[in-house]
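Shown here is one chain on its own, the form predicted alone, set out as structure tokens.
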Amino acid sequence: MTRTSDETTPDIEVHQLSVWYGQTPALRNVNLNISAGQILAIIGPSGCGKSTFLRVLNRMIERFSDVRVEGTVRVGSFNVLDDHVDVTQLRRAVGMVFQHPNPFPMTIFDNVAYGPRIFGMRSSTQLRKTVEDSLKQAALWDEVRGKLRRGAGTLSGGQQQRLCIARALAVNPRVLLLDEPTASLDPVSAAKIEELIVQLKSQYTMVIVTHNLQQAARVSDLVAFFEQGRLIEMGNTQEMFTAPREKRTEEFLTGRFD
């Protein structure tokens, strides 16, 4: 599933992005670029627009009523906000993993095979290989290889989250979005997810929303700090944590934020 990219062209380009829920602004004039193979961690206080930003990248924002979005967002070859973009293909290219594991009420095998079947894969041999490869990528294969016909609900919470990651990877996305992917997990399961994120970096561009500053420091290449819908600062992870340029960023990182 490894892909090549023109490293001179950002994988994700966001220009003057603004979002309103009704009359309430959620994002204001956000501009940022992410290169292929980078992991961006988005941090900030609750309600600052982190999850809204994530939902814009694959048009999940449209599931909310009375939403208005302005600006330009490009992911690979997709002009995300264009009225004529194929949203189904966009969401195939931009996979998403949510805070709480949400496996489908079906077998482990069928969870992972669901996307490939939707997109026309019919060969049982090809499906089996895709399921196996995706579960291996998600570091779950060794734990479930003899249990593929069992219901996904029989897995632990951490296993279910890795299953959801495998399900997202099975359609060969370009970008992976993760919205607080370890928030509902115990420390051991969370550590496995973090390790997996780092392993996947060589093949996917990733954006992770997290309230866990230590997690952001461990897994990301870049950090973006949002406050009240605005991108206050974005930069190299080490530099952001050791020498942030903006006072508000420093206050947030040092716990003196009000």
The other form holds:
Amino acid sequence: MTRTSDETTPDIEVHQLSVWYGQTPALRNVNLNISAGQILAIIGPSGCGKSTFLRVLNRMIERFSDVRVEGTVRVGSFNVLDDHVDVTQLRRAVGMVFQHPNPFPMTIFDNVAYGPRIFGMRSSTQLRKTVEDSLKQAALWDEVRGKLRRGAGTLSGGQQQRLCIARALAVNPRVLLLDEPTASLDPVSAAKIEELIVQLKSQYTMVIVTHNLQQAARVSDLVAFFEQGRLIEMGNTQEMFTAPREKRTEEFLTGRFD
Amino acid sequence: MSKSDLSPKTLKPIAQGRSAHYVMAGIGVAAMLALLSVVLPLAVQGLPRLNMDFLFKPPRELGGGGIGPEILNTLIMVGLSQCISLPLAIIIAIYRVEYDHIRHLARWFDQGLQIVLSLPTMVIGLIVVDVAIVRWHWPISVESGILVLSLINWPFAVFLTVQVLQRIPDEWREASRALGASRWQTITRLILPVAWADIIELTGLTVARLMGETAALIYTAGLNVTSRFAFSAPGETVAVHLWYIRTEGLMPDADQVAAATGLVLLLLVIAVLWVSQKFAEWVKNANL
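Moving on from the form predicted alone, kindly provide the form predicted in complex with the partner chain as a structure.
Time for the whole complex; same chain goes first.
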């Protein structure tokens, strides 16, 4: 599939980002940078703005009514918050995986082929190749080969989540946003997804929101700790978990948090 | 300990809480009996008359006629009014559900729809009489009947389609949009393919409802039929014919004809519901 945006894995630069839902602030003056090919894990208590941050990066935030944003967000060559940004191309470059596996009520094949078809891929040989490649990349191919015409609903929860990852990969994104991708899965399926994330590392710049601190420690290069819409601390994963600079971070990591 | 103590036992429902079950079952049986007490005499009286002659010949005031033109009128009027009102309803429902940025508009729309839905069909019939027949000089005919049926069906179809679309989880729309699909692409590639099966099944309901419509058709489509079909010719339907036989008809075999006509109407409705359900199932499976 030809890519119209830049071929390289992009970096992400967020400058003075604030978001409000109506009058309620959700993010306040967030500044952070992610270099190309790195995995950033975002941790923090519920309602701290993690998901909001993620949804700004591909502008899915605009689906909510009454949202106001301020600041600049750059993903590769996309100036995300610009009024004239090509949202279609942006979202094609920035794939997203959700907390609950949400495959479409179609066949496994049609699920993965949905994105490429949207972008005009018609030839069935090309589609088959893309679907196979994406499923392989998502480590699902061996389990579903020969069953591509079955409904996606016949898969287990973990398989469905990997199918959603394959669906996101099929349009050839450069960035992956993962919103608590293992939160609704059993430990074995969660471990598989984690393994997959590590495998995809360096090919994609990734941002993963997670409630699972061990998971953050295992998969990420960088960790950002959010609290009440503010970025409290961000740093190298190892440093963050061994020697956090901020007291709040330490309290959160050690479970002494209220 | 004896051997039988070790073998697994079957768990039977405990007697506690069974009385409500018996009451419900009793009510159910009573309802079935009430229904059968209507349908069975109808079948006994009507079945002997149900032959090819009855199904295809025009009615005769002196007895011995059929309901051929009425069946044709019913099928054409209901079919065409669906062709007109269903697409309009789907478009409106899509606008209501998929483009609901303007909250106030959506609220007004829902209120308005409730009001239109609660209008008796008779009122819609009178409006058509006043506008189409009196002012535009349309004849009392098939075409006026189609207009009435379309107007009756439209809000109902909108209501049902809105329900279908609202039942589609937002997660799917979200996934589609996050892949870069536009709102329109999401509607055409995801929402409609997913919704078709349910829309078809519910359309069966609306077709059955139109088939039974009488009040609004009596003074718009009329109580007569012609031997050859025409849009400008009077278009009595099966249901209206039934009403006519029972109130004004003078044929000596009125009881029999009425029973047979009722039976035909019943069979038509059953057929429509059955076909729409099967078709919906087929569409659903075709998606998978």
